[in-house]
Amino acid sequence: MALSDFWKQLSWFYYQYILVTALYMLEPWERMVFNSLLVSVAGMAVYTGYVFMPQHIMAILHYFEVVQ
């Protein structure tokens, strides 16, 4: 029961995503390309934030002399 409710909720969110981004007008292969690019860009942004943000935060803290 819970698994079917979860699946319904997930499919509803996917349907909303397709409607909001107007992907319903695209063919399936175009939708796959768009989603792949979106996931790739989001993954690169998360990776870049994970790798470089600590260095920038430490530089800012040193600049404002919060950390010696």
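Numbering follows the first chain given and starts at 1. Remember, predicted model here, so these are calculated numbers, not experimental data. For the two forms, the rigid core is made up of the largest set of C-alpha atoms that agree within 1.5 Å on superposition. First, how it differs from the form predicted in complex with its partner chain.
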The other form holds:
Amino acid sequence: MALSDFWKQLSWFYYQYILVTALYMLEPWERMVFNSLLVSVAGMAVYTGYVFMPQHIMAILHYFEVVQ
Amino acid sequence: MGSFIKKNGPGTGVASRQHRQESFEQAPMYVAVMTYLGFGIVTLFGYFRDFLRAVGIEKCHLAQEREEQKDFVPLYQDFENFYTRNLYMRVRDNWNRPVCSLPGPVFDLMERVSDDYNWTFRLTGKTIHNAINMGSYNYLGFAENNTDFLKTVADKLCQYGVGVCSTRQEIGNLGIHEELEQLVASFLRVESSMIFGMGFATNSMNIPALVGKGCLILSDEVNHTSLILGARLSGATIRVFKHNNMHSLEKMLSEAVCSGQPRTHRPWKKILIMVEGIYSMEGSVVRLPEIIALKKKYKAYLYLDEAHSIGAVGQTGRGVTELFNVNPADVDVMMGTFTKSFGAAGGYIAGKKELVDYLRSHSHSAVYASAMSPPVTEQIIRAMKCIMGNNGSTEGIRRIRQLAENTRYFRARLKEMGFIIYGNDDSPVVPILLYMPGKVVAFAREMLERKIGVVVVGFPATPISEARARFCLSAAHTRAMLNQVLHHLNEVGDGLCLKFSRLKYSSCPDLHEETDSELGS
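We have the form predicted alone; now please give the form predicted in complex with its partner chain.
Then the entire complex follows, led off by the chain already shown.
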């Protein structure tokens, strides 16, 4: 029950996303192209953050002389 | 930032009860950003698809230059063609829908589907029956097929036939045309009038007869294409003033009177102010008393196009001159069409006798265009007699009151629900702002599924970030129909997140009273 509600909510959000970005007007393969581009760019950003965040935090703390 | 409302206050010295404020509320900033984002994405994909077509991976379904002409000046590269190919064609199932019944308050549509994303259509053979019609300009409900009402039209059809086969000037001047012209003149309370077969042609063919080179035309920003075409054909200098903005108009008038024509500084031969009674895309009403005051002060002429307002506003349906209690003799050229409130086709120009007699021989439409068809003329005569209340019948007044009540109710309920509506509270044209291109298309399709036919308008007819759905109310709509439409609008508005209004609107329990609305934010 909760899962089907969750899917309904998710598909409503997807519908809103499609409307706002005007992907609603495009053909399905174009939507797939755009979505994969978006997901790949977002994935790359998340991955970069994951790899470099510890270094950045250590550098900030070092600058503020919290750690040596 | 907050919500910004532009208010046009009431005119000078006129009973303000009929005058309500016009509001053009601006949507929140994120709406504009997302509209441009949507257009940007579709434009990028448009370039991508054009590239695929140029390379040959995709077949081009539209007109293309031949191989031998590829080195000439390109024909289909301008923005308009790009827009048509890549934006309009994708979603064009929302326009040009085939209607197969009379355009009354309910109508029938033929169902059509497309197998290749709207490049071609095929009719399935099924009909969508009894869809509620919120798009026809059927303001007083005269688009009807009741045989009792249409008896005189059928008689005239038997008497005169359908085609006139001539122009007014040659041998097409029928007695029924003269009768209608006298009726129009008495309806509008002017000296005389002349009728033409086509509303668009009334504007575009008569303005060149009235003004020429050496004259100045001051036209409103959002004037209809027919007015703009007529102004351009005439060869006069055209200057545009901001929509319904009296300061802008006065500045232009005083500058025109002081400086005269551009290089020689001779005085202008004529200054003509062109405005419309109700602007069909905005739903706003012209500020007539102020324009008349300005026109008298600067000795200009006024051309009033009452296409949407004749029959639809005013206590007895006589248009904006009655709404504002203005003497019709103050307006130099009154123009209107019979397509909207009278359920027929054609237009008229009315005013002083000298003006109309001049137009009879100098207007292109009078001299070259075919005269109005007799059954259409009789339909206008019967509609006008009904409105004027001949034979003591109250049918006309009932329709006008019904339209006014429908307008008030519909607008109040829409504002309550939280939609952004443009225009004056008196105007039966209600534009609901939708902004984003994806939502515009989804709105039209959803409403059709719920058997409501609406008209949505997008970029070339409106500014690019203000796409809208335009509802035209009718005296033939019953309260039950309006409630059904409102119910569906509520659902679709929630489902598509269209309720952008940030103003609180509280309607009093009895929607027949005209107490002020509480505008807080």
